[in-house]
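Okay, so here's just one chain, in structure tokens, the form predicted alone.
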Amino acid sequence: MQKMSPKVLVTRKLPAAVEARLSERYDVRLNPDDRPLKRAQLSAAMAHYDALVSTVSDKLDASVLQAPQRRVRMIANVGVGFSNIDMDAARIVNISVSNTPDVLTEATADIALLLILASTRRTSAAETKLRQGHWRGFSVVDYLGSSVQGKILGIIGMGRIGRATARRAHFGLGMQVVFYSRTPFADPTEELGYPARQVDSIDALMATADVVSVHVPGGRAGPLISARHIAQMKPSGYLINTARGDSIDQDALVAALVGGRIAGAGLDVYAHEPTVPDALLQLDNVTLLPHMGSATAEVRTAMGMLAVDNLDGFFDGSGPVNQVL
């Protein structure tokens, strides 16, 4: 008797090459419309599939993971983060979870650098003025931004993407680097390959840096970057986030921007995606992107292929390549 292929649900549309590979190997249900699945649909899927290929947009909490007559044994998350999954609940019901690190490091660091430059040079506000037909020609004093050469970049979370961002900023823009990391570095300059100074607290970093770039996972009980931290930033400071929206107290950030207590921000992620607060949309001192840190054709394909590698490893018994649970 021919062995049945595992049933796999893909929650969002993936690059064509990835979907073709999945279709060859599995009894797969794709999502050609790319519409996010509702909680009820995710809960129902738990009883009908052996595995899910999910993304950060899928909120897989305890009520979903512990659905009656659960069949799912594996979740291959497409993304380096997995804060969308209740890991404690997955552990209780013995669901394996994997992610797709490394392949998106350089692309996400590129977007972090883009946001550093766009926010400090006020390009979003200037482009809006031009597109709306309000530009009246060259001005010596209009839309003046801030130079970053010689300024201090503070990195919160010196993992793969934090390191890549700092490297670009140091060698490409001439910025000084300070960073906060839970992992102690014996000799940061030696280990990183460029001059960098580690500080022992987020408080110290916020008060020191001219530009703060966040590279930590979300999914905590509360934001790592609190209202108190934001209040310690320089009035001339900028806050960049390409990590997770819930890593930062978004309300406190909005208040600081509206009140002019910091100079600006560059955001690729938000606390309640796809909802973006109206207050942020109205501000001209913030650059906003729609969660596109890894959005290149090459990277998104590589992420999808790595998710399939993880599925293959789980079902052939060798284990997922990037197992996080």
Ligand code: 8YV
The other form holds:
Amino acid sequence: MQKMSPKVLVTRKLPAAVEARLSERYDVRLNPDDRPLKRAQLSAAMAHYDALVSTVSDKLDASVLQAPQRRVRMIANVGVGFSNIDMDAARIVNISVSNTPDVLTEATADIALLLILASTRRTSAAETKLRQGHWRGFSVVDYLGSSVQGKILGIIGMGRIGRATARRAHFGLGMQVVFYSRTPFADPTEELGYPARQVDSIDALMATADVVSVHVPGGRAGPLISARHIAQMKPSGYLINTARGDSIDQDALVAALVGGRIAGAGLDVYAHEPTVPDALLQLDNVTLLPHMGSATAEVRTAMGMLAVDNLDGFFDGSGPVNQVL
Ligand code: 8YV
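May I ask for the structure of the form predicted together with ligand 8YV now, the form predicted alone having been displayed?
Entire complex below, previous chain first.
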């Protein structure tokens, strides 16, 4: 008798080549409409599939993961982040979890750089005006931003994406790099290959940096960057976030921007996606992107393929390559 293929639910649409590869090996249910699954659908899926290929929009919390008659044993998350999954709950019910690191590092750092430049040079507001037909012609004093050359970039979280962003900003934009990391660096300049300084607290970083860029995983009990931290930023400072919205006290950030207490922000991620606070939409000193740090055809395909590698590893017994649980 032929062995049954594992049943796999793919929660969102994936690049065609990835879906084709999944369909070859698995009894797969795809989501061609790409509509995010509701909580009840995710709970029901737990009893019908052997594995899920999920992503950031799937909130796999304790009540979903511990659904009755659970059959799912493996979750291959498409994304380096996995804060959409309650890892404690997954551990209790013995579900294996994998992510897709590395392949998106450079693309995400590119978007961080884009947000640094777009926010300091005010290009979003300028382009919006142009598109609305309000450009009256060149003016020496219109749309003045601030230069980044020689300014201090403060990186929070000096992991893969933090390093790739810092390297671009240093070599590409001529910025000085200061960073906060839980891991102590014996000699940052030696380790990174250019002059860089580690500070020992987020407070010190916020007060020192001209541009702060966040590169830490989300999913903590509370925001790592609190209202108190935001209050320590320079009035001329900019905050960039390409990591997770829940890492920053979003209400405090919005209040600081609305009150003009900081100069601007560049955001790719939000605390309650896809909701973007109305107050942000009204501001002309912010650049707002719809969570697209890794959104290139090449990278999203590579992420999907890595998720399939992880699934294959789980089912052939060699283990997921990027197992995080
Ligand atoms: C993904 C991300 O696009 O990898 C991550 O953690 O936030 C993005 O690169 C997102 O997870 C959806 O796949």
